[in-house]
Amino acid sequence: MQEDIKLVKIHDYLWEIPKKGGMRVPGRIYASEKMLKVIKEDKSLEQVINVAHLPGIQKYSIAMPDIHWGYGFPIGGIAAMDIDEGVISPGGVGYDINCGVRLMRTNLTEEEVRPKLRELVAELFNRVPSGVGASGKIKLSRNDYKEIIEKGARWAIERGWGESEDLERIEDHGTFPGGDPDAISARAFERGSDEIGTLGSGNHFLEVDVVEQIYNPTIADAFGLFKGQVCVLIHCGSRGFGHQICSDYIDKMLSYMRREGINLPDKQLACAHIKSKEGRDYLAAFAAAVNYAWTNRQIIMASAREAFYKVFGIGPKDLGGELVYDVSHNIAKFEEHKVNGQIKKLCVHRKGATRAFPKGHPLVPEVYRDVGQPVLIPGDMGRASFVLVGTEAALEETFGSSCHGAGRVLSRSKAIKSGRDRDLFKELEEKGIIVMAKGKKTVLEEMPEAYKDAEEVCDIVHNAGIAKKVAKLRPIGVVKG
């Protein structure tokens, strides 16, 4: 419990951690005060304040309401770095490296899609690679490689997963620059080379969801989504190749931080400053993995996509397998934010975030800069997930940044304690959800309970003015690892 935590409230929705010892700014948490006391439960709020020690932290130490414990930085945590006197740390980006989502649109309602459902799911099932350590179809060759670090989804769109269109849908156009080889281990090398378009294991997902309701028409229907609309939502990110970078930096900025005399209440806060020869060495690897996490999502995508042309006879032009959006939550972004007034460019950590850019901004996609950057928040398999839109305020208060999820409220291991008498798949299935996984296991870990609710989350990020409710979705089919 981290009740000793000093906590002053500046709105129903926002609290502040005072500076103290050696934080170089306050820590702040966006939640509820019913919220607070379950994030209260783990050490987060402790994770808040030693973020604040990092040197170079600009404004504040941020934290969504679906933070809870991770590695080094909370997961649900912002940090904004000065590129000169800042640093860069793979805690704050996460172990997945560009873990993210995206939402793809079809003109399919429930209706039409319900009688085949069971088919649909198995089909998807059957084309998406799932579990620990799964491994897919594709082998890439070092010269795979190479281009996919360059190109980065571009990469799978030129082989025929998908369209040039999808490009504008995503993140920086779904290629993200200064991707080195030189810089990434043979053992990350080996741990990707057959890990491309797999969803991997955990809380990652492919799934099958109804637009249930629309709280804004107007920009609903300039993401197009319409209620009763069939989606599909992804997540997943950068698999072993991801984790294997992370693993391989963390050491090496171990050694950094006891060379140049670094002291940090944590030593998971692992860190080098950004110009030096191991941070930039941790950037040219770390955008690698960016790229293939969005090559990633992006084969996934296509193989979704031919699993409805399979199941219900159609083409293209009829499903409508458009994309809406992709967006990154384990990522550091070089961005401009205002800090005391001033223009400033940053090394803006999201690790459990994401972006949520406003209407103008001129890194939303053109085809929607007149409404503003969409928001994914995926919930849990049994209960809904949440389409936003990002604010002014958010750029003000969070560096442009929002939650990215529901946040987890039990471990792994907790949850397969209290679920253990219990058939998750029957459960789900009596609500109308359809659950293909490799074992029960992987279903016992990401129950719903093990999860806050997603729409609390939202509705707090919402109240707060940082990102602004569109659209809820309803899961009906789910693959899990």
Given for the second form:
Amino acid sequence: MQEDIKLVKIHDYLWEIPKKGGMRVPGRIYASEKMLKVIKEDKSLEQVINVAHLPGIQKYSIAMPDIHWGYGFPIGGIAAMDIDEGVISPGGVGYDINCGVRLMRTNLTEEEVRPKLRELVAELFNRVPSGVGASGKIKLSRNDYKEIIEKGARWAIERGWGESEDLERIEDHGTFPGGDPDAISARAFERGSDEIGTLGSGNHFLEVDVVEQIYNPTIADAFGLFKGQVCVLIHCGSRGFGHQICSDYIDKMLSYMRREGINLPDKQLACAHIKSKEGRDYLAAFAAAVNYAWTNRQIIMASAREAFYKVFGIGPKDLGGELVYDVSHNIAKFEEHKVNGQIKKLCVHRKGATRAFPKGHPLVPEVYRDVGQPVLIPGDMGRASFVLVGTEAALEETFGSSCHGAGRVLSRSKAIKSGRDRDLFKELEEKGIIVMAKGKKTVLEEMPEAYKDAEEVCDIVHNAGIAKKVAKLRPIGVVKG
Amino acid sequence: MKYEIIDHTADVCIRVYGKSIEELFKNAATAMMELITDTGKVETSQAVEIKAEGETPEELLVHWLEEILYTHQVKKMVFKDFEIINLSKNQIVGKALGENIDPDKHDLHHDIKAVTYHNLRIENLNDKLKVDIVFDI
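Having displayed the form predicted alone, please output the structure of the form predicted together with the partner chain.
Expanding to the full complex; the earlier chain stays at the top.
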């Protein structure tokens, strides 16, 4: 419990932890009073305070309503650093570099899909390898790696996994510049060599969803969404390649901190100045993992399209399987933001947080420049996911960021204990959701009750104005690791 | 008690005990493998040498576990038992005893992404050592 942490109410959905001790900035938490009670049950607010100690942090150490206890940074945290005096922290990005979500629309409706739903989920389950240590069909050579590091999602498209239009709907067009193979250990290459095009396990998934409700018809239309429509939501990241890069650089940064005399409340916050050799090397390795993750989600989406073609005997035109958007929620981005009335270039860490840029922003893809950037918020496997849109208020208050998901409330062991006698597959099927998973334990760990309701989380960011609700998605098919 | 699982919202935390530093390292490795698979179903037909270095005891512990994790993930093996051959201030040499993963026999429960440094501190209690380790899942 964190009862002793002082919180000052700014408004109904925003709370501040005043600066004290070694904090360089105050903490700010977006939450309702009700949700704050849940947040206080773990150690995540202490982690908001710890992040506020990082050199070069600007304005606030920020937390979203889906905040929960992570390691080092809280999950659901945002920290923007001055690029001259500030640091980059691999733990502030996370082990799963560029973990993120992509949404693919279709022309199909629930009525059309429902009769063949089981067949569709089985086909998706067979085509997209999932589960602990899942190996894919693609074995990456050193040359493949070199090209993925340089091109990102474009590499997959050049090999037939997707269309060039897909690139217009990925952050940074699916290519992150500055990747350098020489900054990456042999071990990282080895761990990622057979994992591209695979989901992994834990909270990663591929879902078949139905658009259940439209909140903003104009924007939903611009995103290609309509009520009753079937969509596919994919959640995964950079697999062992990214995990190893993060581990390697945390060690390098611990040595750097010892050398530079930087002391922080938690070792897992290990960091180096952005302009130091360690900082630059991490960014070169990080960029490679960002590109790996985009390639991974691109290949998985292409496999999902193939599954629909086969099960429904239709072609690309009838399916209309277009990418709506691909968001990164474990990431650090160099962006310009207003600090004390001046525009500054900052390095924005989003650890379990999503970019949420408003209409007109130059970094919003041209196709959405008139409406704003889609923000994709996955829920748990029994309850809704949401599509929102970025706002001006987010740009002003949160360095253009919003929440990323439902946020866990139950630990994995508690979830398994409480679900021991339940048949979750059957329970979800009774609700019209077909679940296929490699690991039964994973399904118990990921049970709906283990999460906050994504609807509550999205209502808070909507009411606080840092993203606006556009559509609600209801799951009907789930593939888990 | 060799180890217990401690509640952690997003990831997995284990509390490991040992009468000596060698036993602590051995128990931590065993606990990690028990998170990954049912080690009761693992034969100790193969031995793999595991070496690690670290500037502090905590870093040495993380690197020891990471080496085992790497061998499990890349060499596709599971382990049941561990032997510590030599453990000095900055270096450990040990053996992991196990076999190749057989998907029909070995269920893999957890994909451990990494061993974290979150609040990692080896504590000296009256008669034993204790450490809490958070794994990113």
